[in-house]
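One chain is shown next in structure tokens, namely the form predicted alone.
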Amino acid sequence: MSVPSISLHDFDARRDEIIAELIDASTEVGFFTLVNHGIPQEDVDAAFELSRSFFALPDAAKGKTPLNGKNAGWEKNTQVRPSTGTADQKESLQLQFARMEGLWPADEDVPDFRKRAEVFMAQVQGVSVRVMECLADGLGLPRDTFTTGTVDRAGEGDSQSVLRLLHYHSTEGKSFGPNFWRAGAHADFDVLTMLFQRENEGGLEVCPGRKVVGDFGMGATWLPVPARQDSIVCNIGDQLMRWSDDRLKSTYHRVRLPEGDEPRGPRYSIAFFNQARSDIVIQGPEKKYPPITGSRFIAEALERNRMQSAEVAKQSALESAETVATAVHYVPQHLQAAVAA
């Protein structure tokens, strides 16, 4: 098994073929990569330069827009996964189309940040719409099911989609325990994720085998996803797995620390999470799960995944970022037997 690559070239003429490839990848693996997706490479490069400029700022400047509990703002070393009990070795800035008052980096810190970010967000959302319409067609649902469910209606400001700029810290000269990761194993809780990577800044791995949305089940094999700048890595999220009555698979994935002769420098990636609008009701055609609104789904997911953990956030305010990043905050249940032995 491998992560399929799907080309969007000649999209209109090949639409039925593309739909079949997307459905096959989404039901079997839950991950696929897109090539010939239509976003110019220079625009992707510009987005990475914007990200690099922000993360190069002093923490005091980045801290002007802290993560606010509503999936927007900056955090550093405070995301602890249920699968690890340790903080991801990274920092991130989360941006939305709505609810961003006071959370955009200042022009004095990064000139025209908001304008440049929103242009790229719109480009990625455009590709996302194409893919989500294909997935709806492939499931036999109205074509606009997932796009109406995620894209903000004019003037309503109820979009919850997020662009997340990610900076994984350099590991040069550092050593870590056995259960430390750049990003611990997790499943995304959105509809569809689109991830941009830089060439040779790898480490992403996926683990097919999850059967039911909301569980922590994984298969036994981790598949590497090569870091290529000319492709978009896409994966199904928990919202879409539930919306499809578990037909489309939200797959666990992780970003491991560099190994062997791999570069130890920083890793940058950019993720766009297409998330259900606040008031949209998520329920599949077979009604396998009870209805749930987009806002309630995300609130429950944030709690379940310990995002912006109150304990870790409190600790990070009192101790150095290095101390927080290297601490074991708790031992997950599935690792407790190994620790006891």
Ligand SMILES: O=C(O)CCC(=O)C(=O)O
Second form
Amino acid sequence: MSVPSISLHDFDARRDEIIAELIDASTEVGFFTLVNHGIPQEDVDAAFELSRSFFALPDAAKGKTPLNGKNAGWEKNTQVRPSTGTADQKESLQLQFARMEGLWPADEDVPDFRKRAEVFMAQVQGVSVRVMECLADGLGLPRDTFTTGTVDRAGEGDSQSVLRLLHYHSTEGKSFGPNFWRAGAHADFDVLTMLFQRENEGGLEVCPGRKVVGDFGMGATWLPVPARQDSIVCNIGDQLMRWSDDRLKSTYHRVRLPEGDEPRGPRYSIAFFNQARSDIVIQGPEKKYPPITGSRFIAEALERNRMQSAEVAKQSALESAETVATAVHYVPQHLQAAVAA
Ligand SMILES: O=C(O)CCC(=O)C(=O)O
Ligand SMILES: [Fe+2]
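What does the same protein look like in the form predicted together with the named molecule, given that the last one was the form predicted alone?
Following is the full complex, with the preceding chain placed first.
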């Protein structure tokens, strides 16, 4: 199995062929890359230049717009994935179309930041619409099933979609324990994610095989996704997995640290999360799951994450208790069954 590459050239003439390829990739792997997607390379490069200018600022400047708890603002080394219990080795800036008062980086820090970011967000949303419409067609649903609930309606202020600029720090001269990641394993909560990478700034890996939305099951095989600047990496998120009654797969993925003789420099990526609006009702055609609003969906996903984090913390506490127990030849009662097994 590998992550399929799908070309959008001659989109209108090849629409049926493209739909078939998108459905195949989304039902089997949950990830695919798009080439000939229509966003000029210079515009992608300009978005990375914007990102680089922001992250090059001192922390005091970046910290003027701190993460607000609602997926907007800057954070550094704070995102702990429930699967690992350690903070991702990165910083990120999240931007939205709406509710951004006081959250745009200042023009004196990065000239025209807002205008430049919004142009790119609109471009990526445009490609996302094409893909979401094809997926709806491919599932035999009305073409606007996944777009009316996600696409920004300028002026309404209720879009939940997010552009996230990501900067994974250089690992030059640093060493890490076994459980540290640039981004720990996770599945995205949204409808559809589009990710831009820089040439050869790799490390993204995906793990197909998830059967049921919301579970933490992961297969054993991680497939690398090559880092190519001319392609967009797309993946189905949990909201779309549920909206399709688990037919389209939201797949676990992670970004590993450089290994062996790989370059230790920084990695930049840019993700756009097409997210359901708060009041949109998500339910698949076969009603496998009860209807749920966009906001309730996110609240439940965060709650599951909290529970998994607690479980991971408990397991690692147990493991260290076992180490202590072995070292002192004393087995506490709650571990006796485990030791005897
Ligand atoms: O930077 C990447 O390659 C992946 C980032 C990611 O998976 C995320 O932010 O959800
Ligand atoms: Fe992700």
